[in-house]
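In the block that follows, a single chain appears as structure tokens, in the form predicted alone.
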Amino acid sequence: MNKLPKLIYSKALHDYKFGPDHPFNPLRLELTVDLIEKYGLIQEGQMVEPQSCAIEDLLMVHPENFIKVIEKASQGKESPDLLQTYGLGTDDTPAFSGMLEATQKVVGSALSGAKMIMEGQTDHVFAIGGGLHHAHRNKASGFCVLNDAAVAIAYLQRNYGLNVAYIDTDAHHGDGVQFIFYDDPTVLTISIHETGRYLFPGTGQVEERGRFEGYGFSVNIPLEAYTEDDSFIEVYEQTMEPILEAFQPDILITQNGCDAHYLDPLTHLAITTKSFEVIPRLAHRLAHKYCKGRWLALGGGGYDHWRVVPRAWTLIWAEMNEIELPDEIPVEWLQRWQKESPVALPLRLRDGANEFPPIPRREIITDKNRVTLRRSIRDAVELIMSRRAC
């Protein structure tokens, strides 16, 4: 590592907030930044005021007419019938006063992450607010107003052109950016997930592989509810390699969602924090072996904001930083936010290995992971290879 890794982050990224009892809060952010200090994590310069995007920035994915709805729902002066075409005055995603400018510091924040890298600055960057993967190109959806990936990734394709690879982690599927990308080769979106049969968004499945020249580059795995570790992580690093391998990428992206932890309240999946510390640790040997070590990685989804966010996404700065934490969560931080909280914090790390019951069913949940993990990649390899090659 020659070059210190960057995290973007400041209160203003607070301002993207859908009110007080949203699940989507961004107390986890403060709680996690914070953590990353008491650990004594951030080196001068390395912390990075968030920037806002410019309206041309975004007109790269989204179109102008659904900016301008966002634009009068920030000022509260759009009707309700028309937002609601636009995914927006949801129960998921409510307007709120300052809403576009609040997302445009969101968006500006993957943005600049992606100029700092390519500009030479750093190698590695967390852009901590972002990951609003469910936002389409002309649709808000699930928590997220517009798509931070997606306009780095256009920024990369226009400016560079760059062939991005994109892994998303979070327990929901990252739909908008692969629906955003989907007859594009020249990015690879791969997204494991819990299954749509129960959750949100209800996309994600094997079969959606892209279309016309981008038929291929869309590689889905979609995982039972109550998977665990094992199998989380075995489906991982079977799929990983091999694709980028045959995809051979010039940038790596990722969503880190942590959302699939046993404890989140939104989800199914049962993982713990030892699938949080190998998911950027094969992330970040990737970047290096097929990247030059490019690497902005994002935030995402995330409803335990106490117990879960914080140490997930400090574990994905500490592997940025090539450095082992000890287990022990820092005095200051649990006497500083234990009287807030309406749970008892952690005082460790990482989860114990019995930390949680094992799930009923684990063998035949394994089983099936492993029929979707070949269905899903049996001919993925030959697929990009051979339209790489056209």
Second form
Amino acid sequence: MNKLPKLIYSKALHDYKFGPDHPFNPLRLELTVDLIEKYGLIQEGQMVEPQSCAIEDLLMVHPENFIKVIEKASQGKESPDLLQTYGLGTDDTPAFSGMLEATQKVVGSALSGAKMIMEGQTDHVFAIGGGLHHAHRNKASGFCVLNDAAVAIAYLQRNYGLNVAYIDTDAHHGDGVQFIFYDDPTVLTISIHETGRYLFPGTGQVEERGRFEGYGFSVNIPLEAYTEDDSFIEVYEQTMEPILEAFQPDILITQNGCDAHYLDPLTHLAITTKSFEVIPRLAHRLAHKYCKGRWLALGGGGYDHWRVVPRAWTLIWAEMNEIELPDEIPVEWLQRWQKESPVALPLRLRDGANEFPPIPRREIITDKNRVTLRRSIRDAVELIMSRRAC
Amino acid sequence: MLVEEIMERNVYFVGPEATASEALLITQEKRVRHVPIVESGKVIGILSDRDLRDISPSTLSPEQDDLLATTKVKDIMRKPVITVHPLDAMEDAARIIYEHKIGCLPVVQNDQLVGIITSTDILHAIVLVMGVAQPGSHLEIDVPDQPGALLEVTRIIKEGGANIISIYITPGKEEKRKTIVLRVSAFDTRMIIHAIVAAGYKMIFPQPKPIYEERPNE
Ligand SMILES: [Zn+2]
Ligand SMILES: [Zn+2]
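What about the form predicted together with the partner chain, after the form predicted alone?
Okay, now the whole complex, with that chain kicking things off.
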């Protein structure tokens, strides 16, 4: 590997925050990048300052009136009623001062990641502040104001005419990205998530397969609550390769929300770092197999920012750099952060085998996930193949 | 929700003298499962695509080839037909479809066919009632079967700043209990869940998770 992977991060990304008690806390980025640094995983030139995107970049995906509302809300000058219409001003996604500029930096980091890859500076980029997958064209939702993944995808389509595969392993359905490209056969979206029967946003059923020309190019695997590693990994590994083989993408974009961890306060899946090691490993292999190595990884959800996010995302960065990390968390990191943490920080990078009491209905959960997997990919591969042929 | 709000108004039908093959063609071209037989606006019978396929020629007996073309629908149609009125409630239509094990109900007003409602239309209406079309989180709460519980739960949700997208109440798992099933427009439902538990109700889903005191971000 001659071109080193890039990590897009600086404290400028901390401006994207909704307030002191809000779970989407930029501290998780700081904790993660500090762990990466304490592990000695950053070489000269690998860390890249996020760049703001232009308003014109946003317009590839979001309508002008929506951006205008965000701009006014950013200055505290928008009426509460109009904010509600656009999904802002709720407790989940409240408007905040400087919101537009902060979001432009998040979108800009995903967009410049895509640019760096296409301009040949590197093959792999981790835009750690990105992954705002719930933002719709016309509406903010679920902590996401604008959709960075969608803007990066639109850029790749417009400038390079690429077929883009987007894989979303956040515990929540990647509804924004899916529906923005719902009619589009050049963007394949695959989302594995906790079933919308229980979890926000509620969509992501197997039957959501896309529409019109895009029929077949949305793939959803809704998992049962309390799904554990073995079932999660089985479903993930059996889905990705056959579908990417059928689709033949030119570039891979992954959304790496780590809120499916059993410690996460907002979701009900029960996986551990074992899955968070498997997810980027396979993504990395598939990027080399199908996409000449082009792999843009984004962050995403993850609300246990002391114990889960730093470890899960350090594992992604290590995989990109093909480094096998020792299991002991660097003592300097623990020393720096333990006094501030309300919980005992983990001493090991990887969770053990018996982290939590056995899940009561493991067998039926595993079986249901297998049935879902079969229902989801049975038609998906065939549909993609037949559509690509014409 | 009334039948008139969810029925299909554009109904494909045939007259009694039509042939089975004409009716079969409609099911295929219009992608419908049922064809009402109508005489002067009145529904006098109905045929399903399965009824029609049953008289289609099999490859084993090609001599029956013209059976479809020579059979008139009036001779094979099912009658009498169970119908509903546009002002019937959606749940009544659902119960009729369920109890009679049928796939659709013609909608009749002043003795005239004005629409049709299928089991798929009813399922779609239920999906809307359950509010799955909007982003939200699912809550299931076990409450005593007595006045006031619903009021208190909805007050807690309001105080939590969330909107209720849909709500229904099912019999509880035990005697004299009910389960309130809600979708609320919140991504983070922890505060609501803790307030519900603090008010003395039991969460069926999700189980409450601990909330840690955070240092305020800089
Ligand atoms: Zn999430
Ligand atoms: Zn590589």
